[in-house]
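In the form predicted on its own, a lone chain appears below as structure tokens.
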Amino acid sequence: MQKTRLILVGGFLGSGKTTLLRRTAGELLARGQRVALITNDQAPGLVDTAFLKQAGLAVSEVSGGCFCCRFDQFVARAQEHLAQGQVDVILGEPVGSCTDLSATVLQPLKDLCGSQFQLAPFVVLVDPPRAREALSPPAPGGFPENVYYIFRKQLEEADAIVLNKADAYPDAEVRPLAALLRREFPTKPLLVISALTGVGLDAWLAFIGKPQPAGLHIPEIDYDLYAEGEAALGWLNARVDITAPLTTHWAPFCRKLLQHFRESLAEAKAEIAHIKLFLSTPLGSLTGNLTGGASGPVIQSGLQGPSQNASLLINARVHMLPEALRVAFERSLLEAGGGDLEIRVRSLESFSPARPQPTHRYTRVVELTA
């Protein structure tokens, strides 16, 4: 029986994993392959899932913890995709604040599910500014050291590193960073791409499509430091229904919401890992994205016209206490509405991730025979 290829793409929050997986899925489908995706979050209500489903892709979700802590649920989701019809490739996106996936996900998959899945090399996607912060001691960025610890461990366990967002930075910045990554991790293949524009995508597809070993590195992990790093981040997932007095174009509202949110967090000196939103109406949907640094909100609209009603899904990952993050979001939502919109919050969760409790943790690399 032919095995289904399983491709996991790791990387810190805001590195562009969802954009890359959507583009990858589209390219593989265009080449005649049958593709499914599995998203992952600490809580339900994930923007990534809605975004990928809107693109017409076969998507399922593992929530309530990372793939490592919900390993059985992850395997069940993968097997459900197989049961629904032959799937050539499954793409998986683990939570961006998680590490130690080689020991807790890749090795168990090889050991327990090796007859069903052929694992691609574990790739970690990298955002240039975050890499510069994490690899320049002492880290000059806005996160505490325990958060950068997670970032560096993600790179240590990678089978390959992909430097993303090459379109957003000049070669004079990208080339030295690529050289730094090669010096720090000389045995790991390095690709430079732009998931947004498709630059370097052919090399990426060729790399993940070639049979080769996966899960070759199991670094030592200090779980106390790892847990502290995750707990330093505030998590917010919200669903909101919005009604305007007249039909309206929703892109300006979404841009205004992200701008107010950004300003509120800047006042609190809270570093943004990423903020994502997904707004849907009877006439289509749009997505919004905001990461740390100087760049402002990015809005991509697929709306076909104005409407009176909209449903908003928002995910925020910020270095901030959860309750303060909740207050900042609720205030920004009201400011963006300007008193003209009827806003009903259907659900809102704000929390810090709990200590990781992996289902399995292997201390050796599982070798597979042909």
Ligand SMILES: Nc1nc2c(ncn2[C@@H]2O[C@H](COP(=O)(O)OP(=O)(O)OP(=O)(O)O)[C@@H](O)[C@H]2O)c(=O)[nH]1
Second form
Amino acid sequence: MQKTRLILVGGFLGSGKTTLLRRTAGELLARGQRVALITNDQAPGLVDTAFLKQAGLAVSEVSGGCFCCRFDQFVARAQEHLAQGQVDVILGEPVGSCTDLSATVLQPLKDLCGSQFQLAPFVVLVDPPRAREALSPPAPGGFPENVYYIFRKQLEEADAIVLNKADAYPDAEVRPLAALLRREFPTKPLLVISALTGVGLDAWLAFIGKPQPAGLHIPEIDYDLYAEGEAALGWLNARVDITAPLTTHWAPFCRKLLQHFRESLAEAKAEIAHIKLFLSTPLGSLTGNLTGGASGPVIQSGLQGPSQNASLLINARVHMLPEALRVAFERSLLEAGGGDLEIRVRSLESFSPARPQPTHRYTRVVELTA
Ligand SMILES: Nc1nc2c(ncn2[C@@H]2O[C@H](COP(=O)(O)OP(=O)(O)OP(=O)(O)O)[C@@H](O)[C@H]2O)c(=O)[nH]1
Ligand SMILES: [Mg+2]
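Now that you have shown the form predicted on its own, what about the form predicted together with the named molecule?
Now the full complex is given, and it begins with the chain already shown.
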């Protein structure tokens, strides 16, 4: 029986994993391949899952812990996709604050599931400014050093590095960074792409389509530092129902919400890793994103018109205590609503990720003969 190709795309929060996976899935489907996706988060209510489902893709999720701590759930989701019909490719997106995936996911997959899945090289996606910060210690960015520790470990364990968002920065910035990554990681293939515009996508598809060894690197990981780095980030997942007195265009509301949120985090000097929202109405959906740095909210609307009711999903990952993050979010929601909207928070979780407790941890690279 033909094995299903399993492609895991890692990388720090906001580096563009979901954007790349959505585009990759679209390209593979257009080439006649059958594709499924698995998303992952520490808590339920994932914007990524909603975003990919709205694109008509077959998506399942592992929530409540990362792939390494929920390894059996991850394998169960992958097997469910197989049971539902022939699948040629499964694309998986691990949590962006996770590392040590080679030891805890890739090696066990090769060892325990090698007869079902053919693992592609583990690719780690990077956002140019974040990579520059992480590779220039002491990091000049807004995260504490233990967060950049995770970022660097992600690069160390990668089989290949993909420098994303090439469209957003001049060549004069991208080229020296690519050179720095090549110097630091001379044995790892490096691709430069834009998941958004499709630049470099053919090379990317050719790379993931080629049978190659996967999970070649198992770096030493200091779990105390890793746990501290993850715990330095506040996490918020919320579902909110909103009713307006009259039919409303929701894009301005979402923009205001993200702007207020951003201002209140800037006041608290809390660095944003990624804030993303997904708003749906009977007339379609809209996504909004905020990543760190100076860039403002990016709103992409697929709404076909105004409506009175909307459901909002929001996921925020910020260098801030979870309780303060919740307060900042709730305040921003009220400010964006301006007193006119009826806002019902259906669920809200804010927390810092717990210490990672992987199901397996292999210390040696599993060699595959076939
Ligand atoms: N300019 C530009 N923006 C991009 C590109 N790829 C992704 N983005 C934007 O970066 C933001 C984050 O993208 P996502 O795909 O959600 O990133 P992610 O890595 O899945 O984020 P998490 O799931 O939170 O870890 C969104 O606003 C994307 O539109 C790119 O190639 N160029
Ligand atoms: Mg994502």
